Structure formats: structure tokens, C-alpha cells
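Just the one chain here, the form predicted alone, laid out as C-alpha cells.
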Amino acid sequence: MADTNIPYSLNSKKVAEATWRLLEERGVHTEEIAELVMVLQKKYYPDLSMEECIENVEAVLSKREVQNAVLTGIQLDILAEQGKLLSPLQELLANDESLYGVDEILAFSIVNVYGSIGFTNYGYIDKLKPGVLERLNDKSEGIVNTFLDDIVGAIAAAASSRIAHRKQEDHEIEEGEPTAPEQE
């Protein structure tokens, strides 16, 4: 039981560490998310490197809003996997019910961090389900990833949006055009 006399203090480092740990424990690696970013952006930026994709995934994962979504979604998946949710939510999550859309709503909180372009990136990658998303959607082993697959797609979409914004800014600088300050 927590001591109610001690004031609550958020530890940002612990939140970030828990985010990375839970992703790893659920079998999701930064490189796999970066591969999704490459799928989304290679057509537009043929010189895009995997290192650049990884750097942008890590930047997205450093945002507190993203960490909050990751922690929340993975916890709900774990509780559903353990059968610890009340009915009918338990059945909705355990079966990844197609009419249950809260998993996508949580993903939108990630996508929105880098603007509306993320919504189209997210919709595309969510429909295509390449790489890690295909694995996360495999329900044959009894693992519940109802939230995680959408979260991973949203992280990739946000990182792709971040790249697009940065590439546009780089282009404007090359052209000698004034740029707006980035809101990060």
C-alpha cells in the first residue's frame, strides 16, 4: 500500500524505461518499427537510411504522450491475455473484436503528435500490415496484441510524419526559404 503522506512525483526516466522494457518483453524491436517507416517513406525519399528511420522511431518513443499510450495499451493487452478484465471487455479484447475501436483511438493519440499526415500513414500501414504488424496480428498462439499492433503502426506512422516534416524543412532551407519553428 502506498504511503499517502508522500506526495506523488512522476519519474520521467522510469516511464521511459518501462516503455522500452514492455515493448521488448512483447517482442517488438525498434528495428522492426523502423522497417515499417521505410515501407511508408522509401517511395518519397529513395536515399532514406535505416539509421534515419531508427532515429525517428526513437524520437517518437521519447515523447511522453507516446509512452503513456504504449504503457496503457500493453497493460490492457496483458490483462486481457491473463483473463483479468470484466466481461464483456475481456471478450472484446481477447478476440480483437472488429467493432471495438478504442485500440485505434489510443493509436490516434500517437499519430497526432506529428500532425494530420500521420493519419494517412497510419491507415495505410494498418491496412497493409507488413512485417511486425503481421506477426502481432497472428492470433494462433493465444497472445493478445489488440492494442499493441495499432500502437506499433502508429509509432511508425508518427516517425514517418516526422521524417516528412524534417525533409520539407531541409528542402526549404536548401531553397533559402524561411521556415517555421518546429513544435517538438
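Throughout, rigid core stands for the largest set of C-alpha atoms superposing within 1.5 Å between the two forms. Numbering follows the first chain given and starts at 1. This one's a predicted model, so the numbers in the text were calculated from it and none came from an experiment. First, how it differs from the form predicted in complex with another copy of the chain.
A movement of the C-alpha atom of residue 172 reaching 2 angstroms or beyond is seen between the two forms when the two forms are aligned on their rigid core.
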The other form holds:
4 protein chains.
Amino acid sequence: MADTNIPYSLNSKKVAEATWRLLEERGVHTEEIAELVMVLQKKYYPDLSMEECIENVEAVLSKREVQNAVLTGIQLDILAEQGKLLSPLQELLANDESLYGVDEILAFSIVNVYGSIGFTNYGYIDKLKPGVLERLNDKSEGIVNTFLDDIVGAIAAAASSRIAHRKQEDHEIEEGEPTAPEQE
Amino acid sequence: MADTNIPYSLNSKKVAEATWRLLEERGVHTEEIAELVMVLQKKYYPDLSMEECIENVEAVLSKREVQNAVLTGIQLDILAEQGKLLSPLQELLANDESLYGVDEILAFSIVNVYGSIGFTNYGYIDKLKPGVLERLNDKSEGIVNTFLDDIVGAIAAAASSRIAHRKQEDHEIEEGEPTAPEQE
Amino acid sequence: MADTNIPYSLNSKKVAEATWRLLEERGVHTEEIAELVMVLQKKYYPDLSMEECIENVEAVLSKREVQNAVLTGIQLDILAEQGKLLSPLQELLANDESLYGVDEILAFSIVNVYGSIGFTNYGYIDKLKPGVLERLNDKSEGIVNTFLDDIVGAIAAAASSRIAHRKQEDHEIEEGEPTAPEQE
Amino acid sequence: MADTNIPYSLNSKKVAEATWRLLEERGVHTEEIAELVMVLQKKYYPDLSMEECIENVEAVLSKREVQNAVLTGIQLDILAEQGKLLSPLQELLANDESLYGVDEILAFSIVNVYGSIGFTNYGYIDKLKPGVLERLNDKSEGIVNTFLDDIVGAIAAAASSRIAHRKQEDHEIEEGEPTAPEQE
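Show the form predicted in complex with another copy of the chain, please, the one above being the form predicted alone.
Next comes the full complex, and the chain you just saw is listed first.
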């Protein structure tokens, strides 16, 4: 009740925490997303460690644009699971209709956070569905992950793009070359 | 009950009809979107008629990609109005938070249907908010149109792009030039 | 010389013909793009014929948005091959620098022509590089195809999306269901 | 000659410097882009200083994705000016053909760097063409700025998005609220 007197003000910490919590509640652990990053990147960087993969996934998840997409997509999955969406959106989502592309659109807003070089990684992993993506794609359990599987693949693709940018910077510093770091 | 025995199959007519119905239920008439098209295009095509504007809006609304975005965006507006979203997504949508950009992302999937030339029309009309957009942007009535105002502007921008493509074709035919029509 | 007196007027037939000619001159035949479509779609539509694949590739190539991307991308490849670009753009393109993503951006404007459902097909085929894509990716011959390989993959992905849309329509007509065809 | 023995290696400093230099050579000063940012943002942040606007424009220009788009777009403008592109791309660019949308596509890859919230700012400023954009849009001098005007508007829109993100963070710190800074 008292809430009605408190004027709205964005609280970025709440948004960030809800993002992490919802992913966990839907059964996706940061480590599993990091494993997808490893699948995508190990052939380019044989020394890549899981710690680096996790660190890069966490950086992706710190972005407001990513948090907005995660919160919106998971919300729609949950509502579809509860049968609370209007028909025919309810059926489109509950059946992961292939002509429904809003899940890919949200995924793309995530991939884009580190630029267009992540587009192919996203498509590749979304088709192959290694690791956690295979589980998320299992439709037998009455669970709706129409948005979540694309979102998780997109986070892994964005983290891979971030690694590519960082490794270039590291390489230039190592070689003693002049470098021009990207600002946040 | 019997429904559980009917396997899912997309019914495109239901999806199309729900798109039209939801726009009407949220107070947006095709004629009003056509008026936005007129605002955007009359200086380029002084002879443009309202009938043409309406026809082009209807063509935009016939696209599956557009229907998916409309159904999803309006659904989120309705749920936010009913207070049924999880916090903090509920607050982000109910307050049309400026750092929440999923509404713009959905709008862009609509604009894109007739290519990138519609990007500037969308941004322009979304800032100026003429006609129906002013009403949709009125936050005093306890109504949430966080997605709808962007969606309506995007439909108008896409219809404007379609007109630009068609007028070029008409011009070539009139001039007796060889032409190369775009296929659907 | 006389040309300077002729006012500019877009000739869509010239733009369409140049698109086809440039693809041919760069060694890409429509049939080869159609083969990529077959790779992407045969598991979903076992009866899909090469004729249908070709027809859908041709429809994609009839789109102005696609023609603009093809002409621009191939032009940049040709200029890079001739060493006529300014440094460092010359080196970025000649070496298909992985942090240069404008090729992916152009590819995406092509994929988008039939909506977001083509995103994953594009990424998948771009990673696996079957058929003509393997040849285009061969860097040993002093030929620059930095844009072309992404463009060809994107045309195949867009044609696949078009097939998915059409097959749904065919299915509804066959079943005697009411349908709602998309307008061009 | 000796160059042929030096293996290619991206030098990010050269890419960054070429970006700044080309903008200057095409007559666009950072201050002028900062003035566009001021036009877009002063009504939201009355205390915004020119120093802040410049600082945000510089951050946008430090991004690799932005540099790639600037280098590519300006290169195409220069080649069109010199009449060195193949027909009909040459005519499309030299006449800033309205159905050619690759300039908008590149602009969008710039706007996107700080997320979708910049889309409307870009469209708005591109239509109104204040300040430097009016000069860039002057077609009477035989100069081709088909890409440059969109690029400059996009940089200003991206800088505006960055300011919106930063101001939120500043606000939370000022209010003593817990905050969750975005990582680079």
C-alpha cells in the first residue's frame, strides 16, 4: 500500500539481481553458459580458462540491455507455462512455433552488445545445442523455454565476442605495440 | 479438455485476426495509423490518398513478423496494466523506463519488414508523437502503452517504406521503362 | 559526356541485373546458393526440390534491400582485391579481420528480409561452410571474398525463411483451413 | 616491398587514428557532433556541459564496431565522389538514392553500441538535420556524404544513449542507493 506513495525510480541493483535470480530459478547456472563459451572459443584460444569464460559471461550479464532481454524473455516463458497468455500467443509460445521469431529478436539484442561479430556464433550454437542448450530444448517436461534457450545461446555468443575483443588488446600489449583501448 | 487431444498447428488466420482485434481493443484504428503515414509521406507524394495509406498499413499488418511483435507487445502492456508481471519488470514497464529498450527492439522488427529505409521515419514520428501517438503517450489514465506507442509508430514507418518502394515501381511503369518488380 | 544532362533516375532493372551479373562474375551461381538452401531445409521438408530452392533464391535476389547489400559488399571485395582502399580498411578487408563485422552487418540486412527466423540458419551455415562457402572461404588464391561468403550464406538463410513461410501457407490450404496470406 | 614479408596483424591504434583523421578530413569536428548531442539531451539534463558531450562522443569513437562503420562509410563516400564505383552502385551513392539503405544499416550498427534506446534519437536528428547535419546534407557542391551524414547522426545518438546510462548511475550514487555498474 505504502508503495503507491513512493515515486518510481529505477534501481539498477534490483534489475541486475533479478536477472541472476531468474536464470538460476529457470535452472541455468553461470558455469553452464561459460561452458558454451568454451565450446565456441577453445579452438581459437587453446589456453582459455573456465575462469575467463565465467568472468566474460558475468560482464555480459552486467549490461542493462541484456538484463532487459533476460527479464522479458523469461517472464514470457513463465506466463506461457502457466497458460496465462492470450490466445493465439499462448499457443505460439507453448509450442515454440517456428514462424514466431520474437525469441530470436530478443536474443539478437543480447548478441549485439559486443557487436556484429557474434552473429555467427549465436546461430551456430543455437543449431547444435550443446550442453545446457540441449536440456533447455527438451520439450517433454511441460516446461516452456521458448525464449530461454535463445537467450542463453546469445549470452554465450556475446561473451565470445567480448573475449575476441579482449584477446586482441592483450596481444597488442604483450607485443609492446601501441594500443587504443575501447572505452565502456 | 478435448483440446489436449488436438495436436498444435499454427492457424495463420487466427494470428492475423487477433492482431487486428487487439489493436482495436487497445483503441488504435487502422485509419489513425494511416494518418501517421500521411504525416510522414505527403510532402514526398502530394497526391497520396488516405485509401492508399490504409491499404499500405493493411499490407504491413498482414506480415507474420509484424503480427508476432504486435501480439507480444500488447500482451506485455496488458499484463503490466494488470500488475501481473514479476518485479522489477513490472515497474520498468508500468513506468515506461527510458533505459528499458525492448519496446524499441520489437518496433524495429516491424520497421525492418520493408528494409532499413524506414529507420529514420520511425525515430522521427516516435519523437514528435503526432495524432494517435500523443494519445497513446498520455500517462495520466493508469493505462500502460509502453509497447503500443512504439509499435504503432513502427507500423506507420513500415507502411511509408512500402509506399516508397511502390511509387518507384509505378514511376518506372509510367515512364515506359523496363522494371524489375520485387517478389513477395 | 551527354550523361551529365540526363537527370538521375533509379532504374530498378539495372540494379537487379547488376546484382545477378556480379554474383556470376565472382563465381557464384544461383544453383550453388540453392544447394545451401537444400542443406538447411531438407530435414524439415524431405520433398523439397532443387527447383523450389532456386525459385526461392531468385525471390530473395529480387528484393531491393538484398540487391543493395550484394552490390555494396562485392564492390568492397573487388576494391580490396585491387588494393584500392585506404589503409587500414584495406588491410582489415584483405585479411578478413575477425574484429571487422561490417560483412556480418550487411549479411544481416539480407537475412532480415524474411524476418528474424533466419538468424540461426545464417550463423550455422556461416560456421560450417558447406559447398560453395568452403570455396569462397579459401584464402590461398589472393582473392578477397570477405563480404561475399557472408552474403551468399545470408541469401541461403533468407531463402530458407521464405520456404518456411510458404510451406505453412501451403499446409493450411491443403488442410482446407482458413488462411491469411502475407501481402508483399 | 618489405611489407610483403610482414604478416598481417591488426593494429588497433592505427584503426582508431584513421577514424578520427577521416572524420576531420571530411570536415566533421568532434565538437560539432557534441553539439548534436547537446540538441538531443539538453531538455532531459539541463546541466549537461559541452565537455561531457565531447567526452561521450570520444567514448563512442573508441569502439571498434563504430570505427569499422566510419572507415567503411567514408571510404564509399570518397570513392563515389571520385566516380570510382561500378555502375549502378556509383549512381545510387552519388545521388543518395532513397531506396538505398546501406547507409542506414551502417548507422544502426553505430547506434546499437549503447543499445536500442538510441534508435529514436537517431531517426529524429536524421530528419531534422540540425547543425553539422544540414551542411553535410548540402548536395550542391559535388561532394558525396551519403554515408557520412547518417554516421554523424548515429554517433550523436549513441553518445546520447551513453549519457542516459551514465546519468542513471550518477543518480543512484548520489542518492546513496546500491548500484550495479555495467562492465565494459
